[in-house]
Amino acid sequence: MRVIVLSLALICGAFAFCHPAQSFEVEEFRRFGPEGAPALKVLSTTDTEVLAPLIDSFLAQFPGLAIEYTTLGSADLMKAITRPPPGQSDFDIAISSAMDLQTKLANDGYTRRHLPESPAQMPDWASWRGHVFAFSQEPAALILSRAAFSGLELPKTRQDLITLLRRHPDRFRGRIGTYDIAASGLGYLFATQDARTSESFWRLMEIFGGLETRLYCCSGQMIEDIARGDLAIAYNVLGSYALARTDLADRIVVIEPQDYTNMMLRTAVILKETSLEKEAGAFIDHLLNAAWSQSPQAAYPFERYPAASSRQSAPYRPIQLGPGLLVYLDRLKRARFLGEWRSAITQDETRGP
């Protein structure tokens, strides 16, 4: 459940963020480990239950340590680190699906360098300058309602989807969902990567706009609405979350597009102000070992994809860490991109594909 941290009583009493002017939205706070033990303070955009098994397996190796795990959105994570309330800059680790924002934290001097315990296990593209470390590959997927596609061939590529929507506009009008990229850091990352990769992205956005596409903050809500039948199609959903919903397998279909599938790298950084550098480094190593070791760990919650090369052939394309991710964070470029996206996705109700 999301909680908007606004009132001084709530801020100081529940989360110790004691500056209402710097309010941001906290989704959940949970402490792992023994009371009274020193705690690594982790800010994360990853749902607590997803990483809980990895946290538990880490603390089993460090019984005198605890972890205070706070989940929040990617934009709020940036606020908590770059504009913290007084006395609250002592976070240790940041975990995020927004690779571009993590890269910006490192580029702007908010992170510490770390030498992984077993760097040879990692692909060359899984870290940047010893500051940003990837511990998953997760596809930007197309999620479909099985019931809505009864009698139709499932689209395998973006061009298939474009053709399908042009042939059956009334069937899908008002039943398409995607990220509100003005509000979602991950959605914005996926959209800019799409635009860099293929011109079909803008054609698809124009069709979406003509079909009254609904905008979302989060993958989880899109997946739920597909399962309920409120949506027929959800575009650029985080595939790892959908694949984890085995309880919905009879109602949803997860498509990794064959023309190309952008792979988000979930990343972790050690924050500059940490007072537990050694422990933070050990936690990073734990994540990396779980992700890239030859022996899969039961606690690792993500699907494993090929990781042999930095230039994988289609369809899987890991989004590359590095300064290229900062291009669309430029204020003017971001404003221009969002303006083009809004003009495509927001159209008169009478416009069709």
Contents of the next structure:
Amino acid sequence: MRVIVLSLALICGAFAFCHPAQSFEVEEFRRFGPEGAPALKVLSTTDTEVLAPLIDSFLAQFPGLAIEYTTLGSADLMKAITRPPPGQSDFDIAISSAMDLQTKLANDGYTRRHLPESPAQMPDWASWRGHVFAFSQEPAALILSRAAFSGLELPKTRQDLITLLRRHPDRFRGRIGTYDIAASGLGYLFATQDARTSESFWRLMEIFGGLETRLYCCSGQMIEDIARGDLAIAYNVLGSYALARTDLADRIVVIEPQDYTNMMLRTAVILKETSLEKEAGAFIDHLLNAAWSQSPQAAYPFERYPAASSRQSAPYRPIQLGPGLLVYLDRLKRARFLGEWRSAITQDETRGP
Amino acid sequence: MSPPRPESQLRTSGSLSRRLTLRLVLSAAFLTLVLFFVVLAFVRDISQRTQDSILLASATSIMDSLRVEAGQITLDIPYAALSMLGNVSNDRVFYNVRKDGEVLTGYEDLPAPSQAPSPGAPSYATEEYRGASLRRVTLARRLSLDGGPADIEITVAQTREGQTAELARLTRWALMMGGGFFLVSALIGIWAAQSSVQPLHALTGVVSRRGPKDLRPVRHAVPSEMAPLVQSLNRFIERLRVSLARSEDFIAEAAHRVRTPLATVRAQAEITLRRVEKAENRASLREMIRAIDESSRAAGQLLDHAMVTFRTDSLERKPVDLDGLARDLVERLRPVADLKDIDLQYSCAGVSPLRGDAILIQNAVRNILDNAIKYAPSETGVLIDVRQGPLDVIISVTDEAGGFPAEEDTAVLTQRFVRGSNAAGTIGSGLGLTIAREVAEAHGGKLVIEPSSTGAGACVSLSFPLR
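The form predicted in complex with the partner chain, contrasted with the form predicted on its own above:
Expanding to the full complex; the earlier chain stays at the top.
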């Protein structure tokens, strides 16, 4: 009898310590707020340090509340919500830069409706169905190495870039980087939006392919390589990350293409299974307020871009939330797109599956 | 002759205007209800069709992107295929593509139609999926694949929240419109009911405003539906008038025919009385003369009454000097009064002339004076007073004949052939006060009988408005 009790206790202890029972890979876990307080469990693809100031300013308003912030990849986030391992406690909020996956979560019924406190501040396109809320605009930028472009005019548009690469193929051969869109969800999102917006994308990919373009999984690495001088051009890098690296500012140039710049929207959803609906709503409102209110907050980590369309904002194209994003998640569509892209970028004449 | 009171004596079978109002309002309510449901069905159908057509457009555009490349089915779903659904409403979108029943791409568990739709004929259905109500369309197409046929089915579905919200909005709108429609038509109904019974009210007013002697036909313009009623009423009035006139004529003729022979009989009786010696014969002759006097007086009053009736029917108004008229009468009757030692006192404070028929008024005053002299005991006084009131001229005759007994209803005395209970010993027909009252009423005035101020007798007053 005693043995059974002891072993039960051990099992329970084991479950309690290896938090949370995972079939997905957690990058980082951090708890904000007082011990023992009820915690909002936030799943996020955004680095903890980036959102920490906003979380702190939120918790300052709710002293009795804590936030458990778990960061992970966007695919893992999707998995954690749609196929939770048995015994996993429910999460309250999901924050992700994968707009398509967030849209799919909302479309497939994993999210909960929320009525923002001050919806007037927010542009219409910043939410979908009252389920998905965008709280940042981050450009798909062109990052250039200052050193590599000495004596050259910096390209302002994709056409400029195409012209430049055609004129100086040898100067840039092997020194161009972009996302491996088969590996990176964000790269795929930017590439599909590019393909949707302009025919020049495919031409650019053909040229990239001819110049032995290197493929990356993440923005951070590309920025590092540019700064080091290994790369001269990095295409479709998340501008917000590049701008955040103020330490590299003298070595890299961030270009927001003038023909059009896709704006990735970082979005948050309240998950259906939440038990802290009111608090989760308040956290979303806090994020939206920071993003869209007229008075900028010091804690807001992202660059603020104009929300209303104006002359100045003309090249910015916020990626449209909505069922259209689901199209690129389609298995056949994705396979076809990846095939096209691969054949362009690797100049492989035998087109892949 | 008291006027019938329709409220108490007529049986009524509901109100015409209420019945009409009720029917009009009820039919308005019924029409409103019908309209509401028709609009609702219409709106429901339209919004269903709208959603269906967008779903079909989406499914068609997906179908168009279907290719067979190197023996493989490939699909390049256009961005617009799903985004067009998002542009119309914020609903959730599901789709899948099946080949021979096996899901190639999209949502695996999306319900498929129970029987495969034939190519070119999309199948629509509304069903439950993931806790939400879905509208889905399924398109089918047969491809040739590896030399054999392959049945492709494309299903696109959308939740119906937007449609439901839109329907609720339109239902509210239809409800409001129905309410307004009902209100307006009910008001029109009430107005119509009121205005269609209005001619009835008008006719009622015209008829009930008539004087008691007014037997002219109704000339008021009425709607054609009421014309037969009014014609019948006029025929009835005419018959009544003819029959009344005939009976009045008959009475006057009879009185006239009786009066002349009576005078002869009375003269003969007087002559005989002078010749007869025997006491009992004289007594019976005197009794006979008394009876003849009574009959002749009655006949005279009947004639008077007939005359009054005739003249009041076509009353001619001319200025009448009541003072002079009354003074003349008093002087003319003074010899009769003197016979009974009755003192006639006349007083007049000066009056304005009134407009009326002098002969009628003289007749009325004479009848009252006759009565007073007849019923007053010997050696008493009869006071005739003519004075002017604020709106009328009043002549009152006060006697000292003991008045009317307290229990007697003085109003009854002015009815035909009714005599006071203490008049038994006196010759009279009971028509005098009736004549006086009819004359007063014909002039818009009235006759009042009351105890005299001293209590020793009665005071009969005639008042004529000056106007």
